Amino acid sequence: MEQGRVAVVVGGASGIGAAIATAFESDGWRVVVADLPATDVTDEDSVAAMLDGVVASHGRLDVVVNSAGVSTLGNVVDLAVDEWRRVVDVCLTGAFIVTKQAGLRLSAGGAIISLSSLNARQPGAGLAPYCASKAGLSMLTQVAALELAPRGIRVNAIAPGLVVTPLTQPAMDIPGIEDDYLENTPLGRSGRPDEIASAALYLATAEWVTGEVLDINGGAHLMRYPDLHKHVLAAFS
């Protein structure tokens, strides 16, 4: 690999994004984790600013990684409105502000990577804005893929299943909710972070990989999504 490459890692300081710029660390790249408090992904002039930040201390910008990411639950006729938004602005609003402003920084060659998931491709119970989110990232990374081909940038997105991550930690601390994640994975496992940033890695490299959305679920995908709103009205009721 060409040495002196740049990573923004987006959401990095802990869980999936931590380890993926310790994989891009260990691989040579100079890594810049990007994360709450100094960088707000809803909010544009910040995200700007980090970037432009970037570039001015590196001299260039190869591949930007957006993992910011929030959720909740609650049903589609109980959430407040105000609970969409927080978790939309995040997880949709937030990835597009990411992916324009790394579009109008990056390097030719350079790549865009989001942390999608598995509910971008199947519905959960009680996670209406969340998987909602998700399945308009993977839109938006097509449509940014063919926009931005022209310039040599490419833009894919995993998907991940279960990772126990702070962000995941609290539900599977809920009886039962782990248990139905992994009878619904046919490889009867969670998946660790650092396979996330494996993946990651390999889509920063992949010259002719774009507007990809690459589930690494231990095929979880094959089955139903857990009924994590059950679970949770069983333990709370």
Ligand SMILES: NC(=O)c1ccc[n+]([C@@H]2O[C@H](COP(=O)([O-])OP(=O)(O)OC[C@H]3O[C@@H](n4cnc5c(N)ncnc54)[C@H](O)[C@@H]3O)[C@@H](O)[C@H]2O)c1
The other form holds:
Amino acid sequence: MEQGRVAVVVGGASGIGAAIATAFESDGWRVVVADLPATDVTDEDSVAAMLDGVVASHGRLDVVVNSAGVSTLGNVVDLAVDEWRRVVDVCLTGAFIVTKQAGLRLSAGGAIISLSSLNARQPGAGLAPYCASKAGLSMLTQVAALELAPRGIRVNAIAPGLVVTPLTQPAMDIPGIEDDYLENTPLGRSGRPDEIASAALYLATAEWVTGEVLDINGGAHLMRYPDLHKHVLAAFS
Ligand SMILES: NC(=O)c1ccc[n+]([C@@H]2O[C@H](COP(=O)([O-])OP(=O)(O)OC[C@H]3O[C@@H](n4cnc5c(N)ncnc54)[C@H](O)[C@@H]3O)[C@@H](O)[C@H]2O)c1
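Return one more block: the form predicted together with the named molecule, after the form predicted alone shown previously.
All chains and molecules follow, beginning with the one already shown.
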């Protein structure tokens, strides 16, 4: 690999993003981790200033990964609009802001990689804003790939199935949910953050791949999404 390439991992302080930062570092990249509170994906000025800072201090920008994400649990009829907006703001509008600001600064050979989800294609009861955001993010990835291809910038996403991280641990603590996931995962186990990181490294250097949303989920997209609602009701009613 060419020496000194620079990757920014937004949302890189935890979980999958942290594993991606480690994988890029191990592969010889210079890595900048951007996360709350210094960088907020819902604040365009904050993302722009962070990326300007990276270019100023490292002299180049090759790959921007966006792993920032939040979720919430609640049925559509019970969900406060503010809670809907909180999730969509980070998971979809935040992804748009990172894609836009990265697209303004990357040059030919550059790549943008977002974290979508199995929920972009499989609905989960109780996860409306998250599912809707990730479905939107998968389409945003394809549109941005078309628009940025003439400039030689590739735009891809990874759609993981269950990976136990601080984001998903609270759901795993509800009896029945993890078993239901695993029963609906042909390969019979959850994923590890480093397995998602390997895919990010692949997409960073796959020079003929753009507009791809890569399912990495042990085959879970071939089956059904767990019935979260049933398990939540059983645990709390
Ligand atoms: N863990 C899974 O099973 C799974 C499955 C599918 C998709 N994903 C997606 O992968 C990504 C990473 O998830 P994770 O499991 O590592 O979660 P995580 O909670 O461990 O990490 C998410 C990171 O995003 C950061 N973040 C949240 N809001 C932000 C904001 N406004 N600005 C900047 N950073 C912000 C957090 O501080 C945190 O460091 C998310 O986009 C998530 O939706 C995760």
